[in-house]
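To begin, one chain is listed below as structure tokens, in the form predicted alone.
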Amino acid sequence: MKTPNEQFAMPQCLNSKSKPSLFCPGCGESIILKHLGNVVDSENIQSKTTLVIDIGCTLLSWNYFNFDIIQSHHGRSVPVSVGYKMARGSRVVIALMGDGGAYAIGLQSLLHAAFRNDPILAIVINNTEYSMTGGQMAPTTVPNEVTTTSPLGKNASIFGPAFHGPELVRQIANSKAFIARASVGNPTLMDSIITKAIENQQKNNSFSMVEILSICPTNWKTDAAESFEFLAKLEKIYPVGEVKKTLDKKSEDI
């Protein structure tokens, strides 16, 4: 068991000395990056890891890690990762993107990577909107959620219910693929899920996907307590854990 100092220490692979946060105050992505770093450290894979980042808030990740990073175009982190993995098969390749980059402009690439069982890890940060461009409605926006492009709340009868990306991908993915959902509200589970996803790439040479529910106080217009209250509601709509099959029940309103 880790001591308190070890548990809260900065991961060695994070290049964080004298670097202020580039994320908005309270952003959940800082939590995600720290725990991704924890897993890279614990698996001892810093020297062979390559991170491919998308346009959006995830692009800020390039400033923090002491391992190879590739910047892709919006929605193209998955195909860039696939091509890189084909050329450098011994590398641990991780594609990091937001829910818009994964489920809107990048959905075709994500689905086919899963269908082919390409041995990469796709990490999708789901905060239910397009954050960097001002909080517009995204595929993952839940019914009745207020965004800058749905000021009266998302009308599910027009725009559809909440989009369950991992459940969709699971239907066409190889049986050896690892597909799961985590949340910044449960960092311990997030560590475990990311670890399993990376190990699946290395040991089974298979596709992995992890969606991580995150908070966005700036665009949600919430304080700390309200942010995690909303996150708790999202965890009921988007259940965390390994994904086995599509949800049968309809998405709940917020």
Ligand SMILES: Cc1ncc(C[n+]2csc(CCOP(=O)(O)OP(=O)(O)O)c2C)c(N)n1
The other form holds:
Amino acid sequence: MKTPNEQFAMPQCLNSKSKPSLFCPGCGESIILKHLGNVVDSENIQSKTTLVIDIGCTLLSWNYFNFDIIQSHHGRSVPVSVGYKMARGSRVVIALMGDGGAYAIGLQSLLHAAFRNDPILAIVINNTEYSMTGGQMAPTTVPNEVTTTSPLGKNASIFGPAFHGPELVRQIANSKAFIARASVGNPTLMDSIITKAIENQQKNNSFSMVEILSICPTNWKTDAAESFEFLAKLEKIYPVGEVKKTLDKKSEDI
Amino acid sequence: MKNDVTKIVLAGEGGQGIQTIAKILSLALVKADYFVSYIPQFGPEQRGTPSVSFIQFSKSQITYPKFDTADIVMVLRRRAIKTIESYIGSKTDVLFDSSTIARQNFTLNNSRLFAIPATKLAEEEFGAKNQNILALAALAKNFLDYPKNALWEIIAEQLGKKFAKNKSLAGKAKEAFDFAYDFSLESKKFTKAEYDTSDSLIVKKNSQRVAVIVPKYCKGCGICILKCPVNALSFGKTLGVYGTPVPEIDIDKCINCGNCYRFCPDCAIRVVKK
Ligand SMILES: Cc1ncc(C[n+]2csc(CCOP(=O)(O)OP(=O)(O)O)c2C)c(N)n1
Ligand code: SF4
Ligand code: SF4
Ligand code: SF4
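Got the form predicted alone; could you also share the form predicted together with the named molecule?
Full complex below, order starting with the chain above.
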């Protein structure tokens, strides 16, 4: 057993100098990063991992790990990762972004990376809103959800239903792509999904995308119990697990 | 007031209500016919680093919102000292919370150190939420000589919504305000900083397992307590980085399931088999 010290509860690849982290108390993004660190440790890839972060709360992780981290622009962590991977093919490249970055401003980059089977892993944190800027409505905001720009609840007849990113990307993604959804409500499953996605990049030289349902107590204005209650509701709307193609063969052949 | 322009820095942790005090103080100064400039510290740092605000007021117009040395610095948590230390000059009056910060944490040789044990008073007498009102009242009275009733009116107006929801909160806030306004500040002899963040690890063992809790990383979110299947965790007396209580573990009740480690966002707790 390790002798107890301040790093006792930390994955090895974490930068202890980043603690206490810049994330709010109880932030789900911070839970996700810790588990990403656990997978990097167990896959033994610390020396060859590069993380590309987006604009949004993911940027608060700029010094989170003891491996290279690149700061990109809003919605641009995917194309930066793709270019980086082209130049440094032996690296394990992970793009980390919020749902606003992935599905609003950066959607075309994500779709084409999946379509071309670019061998990167895109992790999308779905906390149903733009967190860093104060909790505005995002595509992923669920019907009737109150945000700062939908104070009466999101009106689905005007703004559309809950945006299912992985299901959308699956329809046009290369068949070798691994696409799944996880949740901070089930960290063990999250670990195994992230592991699979990283293996798909390393072994099959293929694209992976993992959306992770997360909690944002600051903008949701929830305590621990309420955060996980709302997360359980989200898990009903956004099913967790590997996402399979639903379009029939014919439409794919056209 | 000392100079033509008086420069104030307020600092603490997020959640301590620094920006609330800054806003109320600025409004109060505007009401007293001053030109006022107030800027909160911006940047991505605003989430997890100390909360700081910069205020200037003057009878003539203020041309630039930044400055190098403050006339008055108020600091409410130890971690914030590093952020604002460079604004303290030899003539700066420093007001601090003596129940969260020990005197020796100020490395500067400044004789103008004054304190009110705001957190202790709030926790033990006036309700935890009123710690910033205590600090504000002490600051406004002792360094700005701001009239009591006029200041309370502005507080009541600004916090009106909160007070309307919770009548007893309003009563307690007023009591805290009155107390702090007439409080004679500590200088030279200070209250013990018993509400400071704990720097030491908490290690609990029995024959089967070892638990480690790291108060200076713990933000008191309570997720570990929620996720413990056997209720082995509860908030204790030790304080974490934001001055919130950190969990205590009943090591014999614990079944070593790993949930607290799995869910803690801040790498502040872990139990392992021996
Ligand atoms: C091109 C561009 N547009 C807008 C912004 C402003 N902006 C900064 S953070 C942010 C929201 C990020 O939300 P999301 O991608 O969901 O990430 P989260 O903060 O939720 O993790 C926005 C719109 C920006 N920085 N750049
Ligand atoms: S705003 Fe939300 S997502 Fe961003 S750090 Fe705070 S809790 Fe996390
Ligand atoms: S290891 Fe499991 S049982 Fe033990 S304190 Fe943590 S959550 Fe509770
Ligand atoms: S989950 Fe971590 S940060 Fe939150 S209260 Fe527990 S130990 Fe502290």
